[in-house]
Structures are given as C-alpha cells and as structure tokens.
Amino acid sequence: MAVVIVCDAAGRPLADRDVVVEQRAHAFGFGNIGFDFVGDDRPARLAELWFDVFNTATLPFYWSDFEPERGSPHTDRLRRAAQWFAGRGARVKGHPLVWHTLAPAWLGDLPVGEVEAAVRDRIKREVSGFAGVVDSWDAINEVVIMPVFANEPRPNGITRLARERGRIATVRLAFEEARAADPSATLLLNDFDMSTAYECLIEGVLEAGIRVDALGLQSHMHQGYWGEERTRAVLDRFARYGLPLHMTETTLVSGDLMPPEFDDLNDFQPPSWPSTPEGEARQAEEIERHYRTLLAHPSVQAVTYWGLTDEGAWLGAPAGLVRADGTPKPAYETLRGLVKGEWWLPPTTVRTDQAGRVVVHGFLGDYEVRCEGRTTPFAITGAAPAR
C-alpha cells in the first residue's frame, strides 16, 4: 500500500479530481531463461510472449561453451543477448560463474594452482565485462556435489580444485571475486541438494564471514509436484538463515512423469516426451499453485521459470509453458493471468480526498499516477500486502 498526495504544479494538493494510477513493473522477479534469444535470430513471437509475463532473464555463461577455446570467449554473443533484455526493461541475471558439470575441457589437464588463477581470472573478466548489465550472478552452482562429482572417466578441473581446496574455501574464491569486480551484484549460492548438506554448507559459509546476498534454491519437478506442505517446509529451512531465497530453477511437465526410481534426472532418456492434453492441464493448476505459495512466503524475492518453449527444454521434456509449435500452453495462460492479472494494477481511475491523497493498494514495485496531463513515478516498496 501507499499514500500518494497528487499536487498541481505549484505543490498545492489537489483535490475531489479524478486521477489515474497504474502499475509499471513488479518488485518481484518473474525470471525465464532467456537461453532462445541468444543468437542474432530471435524469434518476435516468442520474444512477445516472454516480455508479457516475465522481468528478469538467466543467460547461459556455462564456461565450455563460453569458452571451448582458452582465451577465445564467446563474450560478444552474450554481451548483445543482455543488452537486448536490458534495453527492453528485463534484469538480466549470469549463470553460472563456476560449475564442474560443463567446466571446459581445456581446464581438466592444468595444475589446481593453475585451475584456480584460470577461475579467478574468468570471473574476473565476465563480472566486470558485464557490468551495468547483468546485475545478478550464480556465482557458484552446486557446491554441495562439487568435489565429489563423478560422472566423467577423470575428475575435471573444478572438481579437482574443490576438492583440494574445499568447498568453503572455493565458494569464498568464487565471491569475493566477483564481489571485488562489480561490488553492486547480487551473487547467489545455488544448489540443487535440498537436504541438511546444503543447510551445512551455508551454516559453513556464513560463520567463514562470506558475504552472500540471496541463497538459490532449484525445484526441478520432472517427477511431479512438490505440493504445498512440501515447498513450504523447504522454504522455511532456507529462511532461518535470513536470506533472500531465490527458486532459480523451476519446472513442472505436461506429459508423463519421470519414474520416481530415477535418483539423477540426468539417467531417464526416454526416445520421446510429449506433451498431452491430460498433462497441460495438471501442469496449469500446479503452475498456479506453485506460484502462489512462493508469493506468499516472506522470504522469495524471485522465480525463474526454466524454459519458455518444449523445443530445446532440458533433458527433452514437455516443461515449458509454450508448445514446440509456438503455441502456449494452459499454464502460460495462468501465469500469465496471475502476473498480469490478479496481480497486477492496470491503468485505475480514483478520486483525491480533500488533502490531494489517494490510497494505492498493489503489490511491491513501480507505479505512475497521471493528472491534469503530468505523470509522476511512485513506489511501492513496504511490507507485501495480502495475497
């Protein structure tokens, strides 16, 4: 809620007039991977249904494919898929700055001395490459399984350096990197392990006096939904350490589940993964439900769906929001109704009081009032109102 006092151009409160308030931006971080827009082709349809729900965008920094050649980054291609966002309004958030799973291979041969200058100079050089553009940054994704991951023939490099190093020691290497490059990012901890080893890592990384800004939480539900009682409980567990609690990976399907045997999501490849009718319609009221425990909890400042579009989606499933055809699914419809619709203000004629005041109820973020032909921004910016 806020107050608005609506003055003429002399700073006298204007009364009994008819003013018009509407809601320019959400507080809140809808994010998508923008993942589809990062080649010079970028589809207008698709870009069009991206914008209409969705503010902040993850762009792919995973290193082997950054850099597959030492010293022959791939920044240009990234640095205009950021600007593209930006310059339409969206957040554009980095991920990730370090991660085993898609090191580069050229890495797997040097020294840890070696490995660990080649880490610190890449964060170095992406962080302050981009910034003013990128404003948030996974600064390290999975530690948890890091020195222990195993499914190569060899240990690659960043697995090599976790592990002699440690976690704690290579999370602080990861941010206080960063940090140094571009001290106004919000840097992430990111994990997938939603057991007590993540707890101890982030009990570990605190009480080390490591500065991290929001604690990432990724609820890939190929084998179905959480539900409510779950996802509060995990939410709960992560708030106790008074951070902001981001769910940077979030998926629901529209076809048949993973069967529950698979413990790596990685191990199921089955030749075909459609989406059906049945499907759609499950993940619509999951969408929905998701989303709305998520908002009501004190501690989430942001959720990125993971994939707009079935075409490309990760590990060939039906769990994006849009069809391989460019058509949107039912769940796209309900986000999209709930982002811009139960939970947006449009464009609202009110009435001033005597003393030039109106009451604006919306939830956190930027508004503009119009009056008289003048329009002036306000913000939103206290405690959440009721959901």
The other form holds:
There are 2 protein chains.
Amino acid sequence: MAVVIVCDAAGRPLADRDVVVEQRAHAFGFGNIGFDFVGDDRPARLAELWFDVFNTATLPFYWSDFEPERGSPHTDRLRRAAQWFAGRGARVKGHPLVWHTLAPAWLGDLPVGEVEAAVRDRIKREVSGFAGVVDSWDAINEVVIMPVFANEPRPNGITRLARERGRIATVRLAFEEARAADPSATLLLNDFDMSTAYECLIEGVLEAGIRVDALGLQSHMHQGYWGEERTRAVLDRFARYGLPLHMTETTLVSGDLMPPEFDDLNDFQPPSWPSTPEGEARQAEEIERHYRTLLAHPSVQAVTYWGLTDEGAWLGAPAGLVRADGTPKPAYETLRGLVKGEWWLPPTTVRTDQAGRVVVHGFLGDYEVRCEGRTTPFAITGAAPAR
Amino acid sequence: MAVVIVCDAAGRPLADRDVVVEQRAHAFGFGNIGFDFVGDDRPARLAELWFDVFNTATLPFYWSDFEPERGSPHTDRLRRAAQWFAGRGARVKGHPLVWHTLAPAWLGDLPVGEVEAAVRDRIKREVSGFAGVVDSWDAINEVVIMPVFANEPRPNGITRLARERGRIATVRLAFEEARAADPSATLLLNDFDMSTAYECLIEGVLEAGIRVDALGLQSHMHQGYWGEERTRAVLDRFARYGLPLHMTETTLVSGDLMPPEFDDLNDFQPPSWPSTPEGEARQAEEIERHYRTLLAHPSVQAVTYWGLTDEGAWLGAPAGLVRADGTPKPAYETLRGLVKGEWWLPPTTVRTDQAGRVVVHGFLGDYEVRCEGRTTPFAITGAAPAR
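How about the form predicted together with a further copy of the same chain, since we already have the form predicted alone?
And the full complex, kicking off with our chain again.
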C-alpha cells in the first residue's frame, strides 16, 4: 500500500480530482531461464511471451560451455544476451559460478591448488566483466553433494577441490571472489537438497561468517507437485535463517510424471516425453497453487520457473509453459493471469481526497500516477503486508 | 609390534633364554552397554560374559531418567555402576550429555535461555562429578535432526534450544562445558545420520573451531547388515576429517529384520520379536564380517555393540549376543573368538636372542613378559601397522 499525494507542477496538492494509477513493474522476482535467447537469433514470438510474464532472466554460465577451451571464454555471446535482457527491462542472473557438473574438461587433471586458482580467476572475470548487467549470481551450486559426487568415472576438478578443502572453504572462496568483484551483486547459495543436509551446510556457512544474500531452493518437480503442506514446511525450515528465499529452479511437467524410483533426475530421459491435455490441465492447476503458496510466504522474494518452451527442455521433459510448437499451454495463461492480472494493478481511475491524496493498494513494485497529462512514478516498497 | 629387551633384576639383558609373553588388554575399544549393571543387583553370569569380551562400558545418562525431578539426580546410582566397571578394569563412557530425546519433562516449559542454563549446569555437574571414572562422553547426540525433531506433540526444550540458537551453537555449548569440566575426557559428536547431512554438520562444527575428539557413528542394523562395501564407504567418508571414528551403537538382530519402510526405528515394536536359529547363524556371520571390516579401517578406534542380552533390549529386538535365558548366542562366541582369540596373544613362550631381545607381534595394547619368576609389563602402541 502507498499513500500518494498528487500535486501540480508547482507542488500544490490537487484535491478532488480523477487520476489514473498504474503498475509498471513487480518488485518480486518472476523469473525464467533465458537460455533460448543466448544465440543471436532470438525467436520474436517466444520473446514476447517471455516478457509478458517474467522480469528476471537466468542466463547459463555453465563453465564447460562458457570456456570449453581454456582462455577462450564465450564472454561476448553471453554479454549480448545479458544486455538484450537488461535493455528490455529485465533483471539478469548468472547461473552458476561454481558447480561440479559441467566443469570444463581441462580442469580434470590440474592439481587442486591450480583448480582453486582457476576457479577464483573465473569468478573474478565473470562477475567483474558482467557487473552492471548481471545483478545476481548463483555463487555456488549444489555444495551438499559436491565433494561426494560420484556419477563419473573420475572425480572432476571441482569435486576434488571441495573434497580436499571442505565444503565451507569452497563456499567461502566463491563468495569471497564474487563479492570482491561486484560488491553490489546479490549472491546466492543454491541447492536441490531440501533435507537437513542443506540446513546443516547453511548453518556452517553462516557460523563461518560468510555473507550470503539469499538462499536458493531448487524445486524441479518432475516427479510430482510437492503440494502446499510440504512446500510451506520447506519454506519455514529455510526461512529460519532470516535470509530471503529464492525458488531458483521450479518445474512442473505437463505430461507423465517421472517415476519416483529415480533419485537423480538425470537418470530418466525417455526417448519421447510428450505434453498431454490432462498433463497440461494438471500443470496449470498446480502452477497456480504453487505460486500462491510461494507468494504468500514472507521470506520468498523470487521464483524462477525453469523453462519457457518444451523445445530443448532439460531432460526432454514437457516442463515448459509453451509447447514445442510455440503455442502457450494453459499453465502459461494461468501464470500470466496471476502475475499480470490478479497481482497487477492495471490503469485505474481514482479520485484524490481533499488533501490531494490517493491510497494505492498493490504488490511491491513500480507504479505511476497520471494527472492532467503529467506522469509521475512512485513505488510501493517495504514490509510484506504492502504486497 | 614391539621389540622387548628382557633383563635381569640388575638390568643386564638375558640372552638366549625362554620367556613367556602374554597380552593383558586391547587398546582398541571393544565396547558394550553396561545398562544391565546399573542397579545394585548385578547378574554375575552376565557380568562374566561381559568382561570376557568387552573393555569399554557405555552407561546411560539419559537426562529424563537421570534427573526426573529437577535437583534430584541419580548421581550415586550411576557412580556406583561406573566405579564397578572401572574397578574391574573397564573404561567407562557416558551417553549422552545433550539429546532431544529423553529430555526431562521439567525442561518442557522453560524459556530457551533457562534451558541453556540448565543444560550447561547439567553438563558441568555430570562431567566434573564423574571425572576420573568416566573418561569419554557423547557430548551431544543426533544434532542433525535435533532442531527439526517433530515426533512429539510439543517440541521439547532441547529441540527448542537447537532451533533457536542453531545446531552449531548448541554443539559448541556442549563441548565447551564438557571440556572445561574435564579437559582430559574424550568428547564425541554422535549421530545416526550417515548421510551428507552429518558431513555438513561436522564441517560446520570444525570450521567453527570446536574441538571434537572423535566422531561417533551409530549403526543400528535392525533392518539388515550394511555389508562391507557400504560400511567401508561410510567409514571413508567420515575418515576425511582426520578424526578417530567410534562405532558407538552397533546392532545386528538374530531374528526377523525390521521392514525397510520404517524410517524411524522406534516406530516398529512388535509384541514379540524372537531370536531364531537361522537369525542367530546370520547374526554370527555378520558380526564377524562387520568387526573385520571395522578393525581393518585405520580410523576406527572403538566399536560399541549395543546390548549384551535380549532381556530388556531396545525395541524388544533380538539384538543381544546373549539370549533372554542367559545363554550365549553364536555371535557371542564368534566375537569372543576374534577379540580374545585371533586378535589376542595368549601366553606364548619365545626365546630371547643374543642381546636379550624378543620381537612381539600383536594388536595395540598392554602386554607382559615373564622370566625367572619376574613379570614386567610393556605395551604395543603407535601406528596402525602394529595392530
């Protein structure tokens, strides 16, 4: 809620006058990945669908793709994508600076001391190089499993680093380098492990004095929607640390669910995994329930849905909000209806009181008020009730 | 291995002489619980069986039993039991100083600040009161689950403490008080959670500078023997921290296994859970495999079997090494055959060389050499190969 006093050009309150107020942007982070827009050929219709709902783009900085050959990073390609999003008003997030999966092959044989130096250099280079465009980073990803990750013939360099130095030392170096390279960036610890293991890691990291700006909670629900009760329990457990929560990777499939016996989602990649009418109806219902649960929790400040289109989706899963043929699924319309409908203040005529005041109720974000041809921006900020 | 020079009373080496060497004690901790000997009526036959295999007694300091009424602890009863064990040459361990389960009812309503004060007082009182008799303590038990433990209508005082202060602060206060009360005691962090959660907790605790003397790993195998591969993997993961490992709570049942769907072992307590001939044969085979695996690992310094007799065993499970009727099961004989047979040096005649030397190969521990009516103690100490 905001109380706005509408004044004329000379600063005199305009009493008893019709004015139009309108929301311009959400403060809440409604995110999606921007992977489809990294190449220079950016599909226009898909971009329209993206910007009609989302305001925060997660871009892929997977090290093995970003710098397949040591010393030749694809910085320019990523910078063009980041600037493209930023130029259209989106916030941009980089994912992830340190991760054992998709570590570059050339890291494989280096001694741990050299791995550490390479990791520090890479963090420094990306975070300072993208400062001003990328404003938040998954500083480090999936640390719980990092030192014991064993899905590969030989442990990768990052796993060796985390095993030898310890999880907390590895977290510290990631945050330390990223913080130094861009003190204004929002730095996240991100994990898929929602068990007590992640709690224990967080407590150790915070006790060690490492400043974490937000906790990233993944929620790839390929095996089924968590439901409100479990979701709230997870949020409450991680809200205990007094840090903002970002739901960094959220998916709900619009086809068959992945069977529950797969512990590692990567182990299930059927040749074909179609989107179905029943699946799409379920996905639409669940996305609404899930986003309502998340938005109602005072600690949640951002939700990133993991994928806009089924085309090229992770695991080939029908987890997108848009079908492979480019048409929006019901879940897209549902989410749009919330983000730009129920949770959005469209142009609305209200009348000022005797003191020139109007009271605006709306979600946190940027607004404007128009009166007699003049447009003035204002914001609703502050405590949770103002949402 | 030790090289012993046998001398006469004047200190002159006795060359080319028959001497008898004999082991007196294991350095390795072969433990069992001493719960059956806490009352003043100590079953003599059971005691014989206990001392014939074990050298380390775990005594119950469960707070709700120890001090059911605030200010009236059963210190004397426990002291008599501890002294009884110590007087018979056993080392004595106290279990546990801090634990959410079996927290006293009177803690229930106290504000967290008063819970903390009561916990500190209790640790100080027990550890200083038993110094010189109890030489090791589970300083804190099951911290991974402690703040989220929810198997009760209202959270107990210890859970509230751990939730409000955090796991590491709670670990710190336990170790801090216990260390101050008896700087010579061996203090353990103990848990049943063998997942990455316990790793993360340990890393946080060590990063926070808390000195832990040994890591306690429970292994109640009511749902089946882990097998060598899993056991070694667990040991290797926790050996990474460079601390001695104590297998603090080891059980193998000699009857039907508990069905795998029970996550909390406490949830399965059938009206009758008999020991069976097939179960006893399996238990004997598995105890041998398990102890061989544990003793072969360089980090393991103690193994405590959880229960001597089926009479009054935890969960009513046939997990003892002695049947309820007092007769030893095959597993008892197997374990005795290892601890006092294969891994033990009985009185053995050897001949000194020209310099009066004999070379003694044996497990770490106390030995003696006898020659011409004189008995001299010596020890095999040091690195793992000497075992």
